[in-house]
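Take a look at this one chain, the form predicted on its own, written out in structure tokens.
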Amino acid sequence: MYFSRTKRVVAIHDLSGIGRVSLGVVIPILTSMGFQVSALPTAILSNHTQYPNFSFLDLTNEMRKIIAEWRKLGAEFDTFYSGYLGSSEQIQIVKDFILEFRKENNLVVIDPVLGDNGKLYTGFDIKIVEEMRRLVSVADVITPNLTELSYLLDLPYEKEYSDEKLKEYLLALSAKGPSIVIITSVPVIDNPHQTSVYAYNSRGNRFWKVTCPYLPAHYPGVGDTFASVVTGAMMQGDSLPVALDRATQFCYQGIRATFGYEYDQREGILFEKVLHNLDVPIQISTYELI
């Protein structure tokens, strides 16, 4: 049997040489929060896909080999955390892997990366959406944005939603399997200077909302940063609203630390400058029950 002295999270993401996204964000955040990260890379890129050109090495076959070696080792994991999966085949591999290795009381966090601004990402099709719907059924926690919400529920995409409509959709997603559903990057109606995160926990049947200031800048990898802090906070034993607060405030601190620089925004937020803040208790809680 293979033993680990600290909690171990298996991070199933791609790795970009340039750009603070995916494993380049996941590993330092979760390591700094006190966890051992075992990477199951899905692809290696020269730089992330929001640059006009990039090299891409598909690791689908290697994923199977890595899992086979872990099986021989008797490797065990406390948490499974997946992000960008490049094909329906990879999604199926991840689902089978989780179902085989998962133990009682393990945590499964799925960031169902499908698209943004009402559209699927380049190279994605309805088959990937259908496989992702199956994958979220084995999750404890999912973190879709509004676009991903619309695809998971097969609904028309809208830019604005009322609290009541979002609560309806949170319930619908939770009914598919995950006990916790977190919807990210929700614009605040009639206030372009704020953005919100909505969440539902079926254990207790409670809805939560965290709102923070919005800065007019786009940084790749903020979603990865948010989901990583949420995952780490929940592994540390935080309640859902506190985990949301910690993740939202950390992302905002990172954006604030980056915003004043003359800087290529495609490289992502300068989270290295605020990484130490993950060790600091929250000073002001902003979550609310809705």
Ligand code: PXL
Given for the second form:
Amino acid sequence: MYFSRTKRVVAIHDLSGIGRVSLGVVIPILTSMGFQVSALPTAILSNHTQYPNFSFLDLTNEMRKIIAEWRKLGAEFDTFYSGYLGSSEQIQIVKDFILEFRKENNLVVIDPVLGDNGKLYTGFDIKIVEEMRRLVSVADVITPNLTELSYLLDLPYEKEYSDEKLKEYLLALSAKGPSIVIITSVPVIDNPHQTSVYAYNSRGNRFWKVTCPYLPAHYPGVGDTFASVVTGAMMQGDSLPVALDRATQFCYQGIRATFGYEYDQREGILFEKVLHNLDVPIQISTYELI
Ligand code: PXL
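For comparison with the form predicted on its own, provide the form predicted together with the named molecule.
In what comes next, the whole complex appears, and the chain from above leads the way.
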């Protein structure tokens, strides 16, 4: 009998009411790219942790209960995609969940959310970092920023990185397990108006770079937006460099749509204004092989 369904992605992130991060970004993006999103929420927050105050309901025990029910249901997923995890115990739960439920040809994307601008996010400590180092070993794809890269590899955080250094770090991260490593928000040396994304795929042993204009503003949740579009693009069958181009261009469109307003940047980018652009094939591709 003919049976067709949309692909399903399990999204393991928190739900923050204000600030456009995590599930508030992941669900609309992946739904609009044509996928069913099953949420495995890790915590409920009033707002993300870059505000000075926030409420935080830890869902570690609830996650165990949800996974137990999914086991009884015989639930299956095409893709596993994790982001903000609230405790080291949670990271272990996620790792065990993926190892138990993953099947051949599934995609596992881990965005190792740890910090930004050289610092860990509020509430995170070295135990979380150590556990995240273990979790990335089960991933097919990881998407650290430079801060997360420095914590995952136990290196000092630096302001500038040469292509050669970045290639070395991409290889070092890939050696821990993931065949695809993507490093986001890399400043371009001597050009404050541009920012790059670097990537490596051990299948084919090729390095990629995508560069786009940089606007001088920091918006929380852009990392979640980027990783969500990469995940959706790969689920749709895009090549790695095309997935990087789509995600970079979408983030840039979202930042452009926001930047002109007098606005509290902590609220994140107004991605809802550009969400429909995900339906349009990319017009100009700018990736480079390095
Ligand atoms: O975008 C990453 C993120 C996700 N979830 C929460 C956060 C942050 C970054 O600050 O605080 C709760």
